[in-house]
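Here we start with a single chain on its own, the form predicted alone, put down as structure tokens.
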Amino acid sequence: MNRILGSKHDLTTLNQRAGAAAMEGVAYSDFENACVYCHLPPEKELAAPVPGQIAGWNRVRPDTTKYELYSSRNFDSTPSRPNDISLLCLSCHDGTLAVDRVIHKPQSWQSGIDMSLHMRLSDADNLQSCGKCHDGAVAHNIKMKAIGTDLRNDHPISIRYAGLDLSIKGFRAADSPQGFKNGVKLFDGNIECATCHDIHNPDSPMMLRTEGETLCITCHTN
């Protein structure tokens, strides 16, 4: 049973949900298909990448120049850029593209019927951005879901994970190079934001794949 239908990352039921006709259709295109918006369409999923395609997925890449990224001098090394697996998270979510910006259009949906806005997860107020309408009084508040592209205040994204090292103290030892048995993943032995956000468990708060208690000291010592 696919756990994303009806929940927060179902595009295709918002308007059902919120009692409300402004969203499918007019802020973004509802492609009639909740997988679609990060996942190929299967017709397409042996297609040959296209300029701009986050490599295996849907989604259209976005500017990695723009993002301003967690820094320490206690880092051996920074990366210049998310990558492709945070990226993924970050094209809906940093407020740059617009949430339906998908590479392939399901095979099924009739393009002659778009009248999209195609609006961004942005907490901004123009007609380009949620925010418009998501603002704490007209609808809810978007600001905790728009992260926009300066992630210096949120926790360190691909990178490598101190952990496999094990002369470098105040981290726990991973599992398997795939991470944790209590679900926090390692992607090629990094921390991305899927380490600790699962969108296929719509059931945990925040999506967490830990509880909120634990999910710190599943890395952290102390």
Ligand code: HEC
Second form
Amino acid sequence: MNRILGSKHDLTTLNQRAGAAAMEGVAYSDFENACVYCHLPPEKELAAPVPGQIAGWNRVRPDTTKYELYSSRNFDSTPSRPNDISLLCLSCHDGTLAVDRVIHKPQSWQSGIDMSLHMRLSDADNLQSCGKCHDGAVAHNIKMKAIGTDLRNDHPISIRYAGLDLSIKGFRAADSPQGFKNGVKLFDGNIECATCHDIHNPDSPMMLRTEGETLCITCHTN
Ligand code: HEC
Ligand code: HEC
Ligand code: HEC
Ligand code: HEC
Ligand code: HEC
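Next up, the form predicted together with the named molecule in place of the form predicted alone?
All chains and molecules follow, beginning with the one already shown.
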């Protein structure tokens, strides 16, 4: 069921995938557990929340004041900031925090051996950024994956889905408050990054919950 192991979100195996010992321990710490870069380690699942934590997740909340969000013409629920479940993704993909910036390191991990640069998923050319190597010359260009903090050109997120309890022309009714039968998922009735993406399903192109064309018409009628 969980196929994240060995995928691009498995930060314990990227060196193997890359066929070079370029990254782990250099660009970021290898915690030897692929889940803890997002999920709390088992021994910390019930730990008291830490200031700055994205509640329920093993990640630091990015500065939420710097996002530029899509503002809706049709909805009065234009968000002031992304919701936590999308901040989880943005905590890596906006390039402001290191990919290994977790709240709790696993108990088994020896911090004494930490020599890494704690790089960020950014295409900038400096020692804080994966772009140092991922410039298209040394290694593949990481720019497309580094979506930054200006989200106005991306699909709107953290807005309540129209077809749920709002009736707005152009949108289909959701099958349930949790979303659609084809797997497209709503979170508290909202559209979030994980509405369209299931990062536990790397076999699907771009980790999308359903194929390109059918994805859009799940919600949009035109
Ligand atoms: C890059 C971040 C990330 C990593 C790494 C990650 N997960 Fe998740 N996981 C999520 C998100 C986001 C959700 C909630 C969205 C969803 O339901 O798909 C989730 C949900 C889950 C769920 C609940 C699914 C459900 O339908 O309610 C399980 C179980 C899970 N993850 C297991 C794992 C395991 C095991 C690993 C390590 C092998 C792992 N995850 C690694 C982000 C991650
Ligand atoms: C711990 C850091 C981290 C978190 C958190 C994270 N990602 Fe990623 N993501 C990455 C890395 C690293 C890559 C690979 C970048 C590359 O290929 O250059 C990636 C790649 C992707 C890709 C491209 C996949 C492909 O096949 O090219 C998508 C889509 C994606 N992430 C979506 C998400 C979503 C949605 C979330 C939140 C549920 C999320 N990510 C959370 C680190 C993260
Ligand atoms: C010292 C140089 C270097 C640094 C720094 C570096 N990488 Fe890499 N990375 C490489 C090389 C070389 C490859 C293999 C060639 C390629 O995929 O372009 C690679 C491959 C990858 C892959 C592809 C693995 C695959 O087969 O799909 C991902 C994802 C990745 N790196 C993520 C990152 C992230 C995230 C960072 C920053 C936290 C980072 N890298 C920092 C050198 C580096
Ligand atoms: C409405 C559906 C939808 C939502 C919501 C969504 N995405 Fe995507 N995403 C896509 C589709 C479709 C693609 C592939 C086509 C493309 O590149 O535009 C994609 C591509 C990506 C890629 C890879 C870009 C590339 O070209 O390599 C990343 C990374 C990504 N999304 C992350 C995110 C993050 C982070 C969020 C939340 C801030 C998010 N997505 C929200 C549908 C969505
Ligand atoms: C989960 C439901 C859902 C999915 C899936 C979805 N959308 Fe949307 N989309 C919405 C909602 C809701 C809005 C907000 C409309 C508004 O503010 O008027 C929106 C807005 C948009 C907008 C901005 C429209 C405007 O008025 O400026 C574009 C463009 C768009 N979607 C394209 C897509 C594409 C392309 C896909 C497939 C990759 C897709 N959507 C998938 C629900 C969805």
